[in-house]
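The chain below stands alone and is given as structure tokens, in the form predicted on its own.
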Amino acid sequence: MGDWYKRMFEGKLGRYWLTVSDRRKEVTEIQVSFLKEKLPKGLTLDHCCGPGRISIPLSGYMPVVGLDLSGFLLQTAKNRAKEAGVENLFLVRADMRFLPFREETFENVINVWTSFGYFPSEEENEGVIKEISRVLRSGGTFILDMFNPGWLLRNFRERDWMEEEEYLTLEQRSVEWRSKRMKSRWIIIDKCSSEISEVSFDHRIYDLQELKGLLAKKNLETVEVYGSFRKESFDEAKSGRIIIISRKT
């Protein structure tokens, strides 16, 4: 996935994103509740599972395979699963473009928190969806959670400062609407050590119709769309998220 990924999710930056993930406890509870309601019980792939924020609580309801490329985040997930006494979670380190599973292995696949669209080429991003469809059983469920560019356009900010107990963070953004990519530069200051970390990356922006079309090309039929995990109806202007529930045909 490129050098930016290694810098972003390992070492000092990995520990920063871990604190970001840990602040989402209330959001996590809402998301897990939504997933329990919308997913049939069965073997589920948490695609880009990170530190197990979703995988660990969901594994109390159904067997879960958590997949990620970050060794640091997977080790964190392993430690946390052990502390929680979780037995129904299996962790795999792999590249999302080349899933190490046989065809039609999973009843469900989930991709939560905008973990799709980071590759530079359309072919690579589409290949990710092709791989998800390949390992999903016929009639299986795929849930994709992305940010909504319609909301982004109306609420765009070039810069944001965030101050927390341990970190000061500056995010700088720019959008190239012609190529449909958003570029981000993160500068993170550790308040205890005064160390400065920086990472830059860009992300493919997909609207709802593009996502539905991309899924359809890979035999994934959209059956429901929400604007939040609270099951709010999707509104192109007002919804912060696009949450698509699809079935493999």
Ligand SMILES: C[S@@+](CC[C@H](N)C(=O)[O-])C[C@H]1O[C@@H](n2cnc3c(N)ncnc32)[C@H](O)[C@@H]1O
Second form
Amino acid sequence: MGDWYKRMFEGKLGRYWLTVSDRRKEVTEIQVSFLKEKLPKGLTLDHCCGPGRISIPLSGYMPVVGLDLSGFLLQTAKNRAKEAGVENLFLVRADMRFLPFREETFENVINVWTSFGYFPSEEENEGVIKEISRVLRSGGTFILDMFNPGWLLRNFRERDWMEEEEYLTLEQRSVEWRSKRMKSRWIIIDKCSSEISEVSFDHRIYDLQELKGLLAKKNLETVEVYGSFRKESFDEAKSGRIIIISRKT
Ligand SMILES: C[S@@+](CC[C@H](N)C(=O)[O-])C[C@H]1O[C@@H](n2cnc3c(N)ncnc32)[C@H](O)[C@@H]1O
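Any chance you could show the form predicted in complex with the ligand after that form predicted on its own?
Then the entire complex follows, led off by the chain already shown.
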């Protein structure tokens, strides 16, 4: 399960995941208008950009570098950027633990839709924030969007069935509160071919205080916190998201 993030976003599973991402059109518009308002114009790193869901529309307002590990999702981003006639977007394939950029390259970094906490060790996850801080210029802005474990605890569902046009999916979840990790298993049935795929994944969950502490250790000072991209204030019990806007000191 250790490197699930390499399997999950490539090949058959990657194609499935793209259908999940493509159902987020409405939320994407809300996210992009939030980012346009909160980010100063300047070179922006979309850290773990996936298929360019955010990078492509955002690059209409400021130059964007989209970085991701998945060759499949980056190719999708490239094709979609070409179709959209986008000029201000540069795509880079790299692992988030080792960013191929010099110190203080970016005015802004964004990490959207729980793209943090993927590694088994605390050091590796903390190292990701260290890398982000390294490539951000002093005074630059980092926006991190994670799910809120406070909400998860109160609304926990051990399993769900989801049916879409092409797929039927069973999602099973368990949370180890002691190690603060959520383990999930997806069983995906392709309705056309009846083929079954399965993937298990496991990531670290963080509450607001812990995230603020992690950021502070890497010179990222929290300046605003929201519970949604609609700018609702954060409520530990009710908010689905933890959105932190931080500034490099
Ligand atoms: C939940 S998706 C979010 C994608 C995008 N931020 C969005 O909001 O649509 C997580 C992304 O992280 C990427 N990813 C996973 N592990 C990675 C790694 N080690 N280095 C860089 N990207 C990685 C995946 O390929 C995927 O595109």
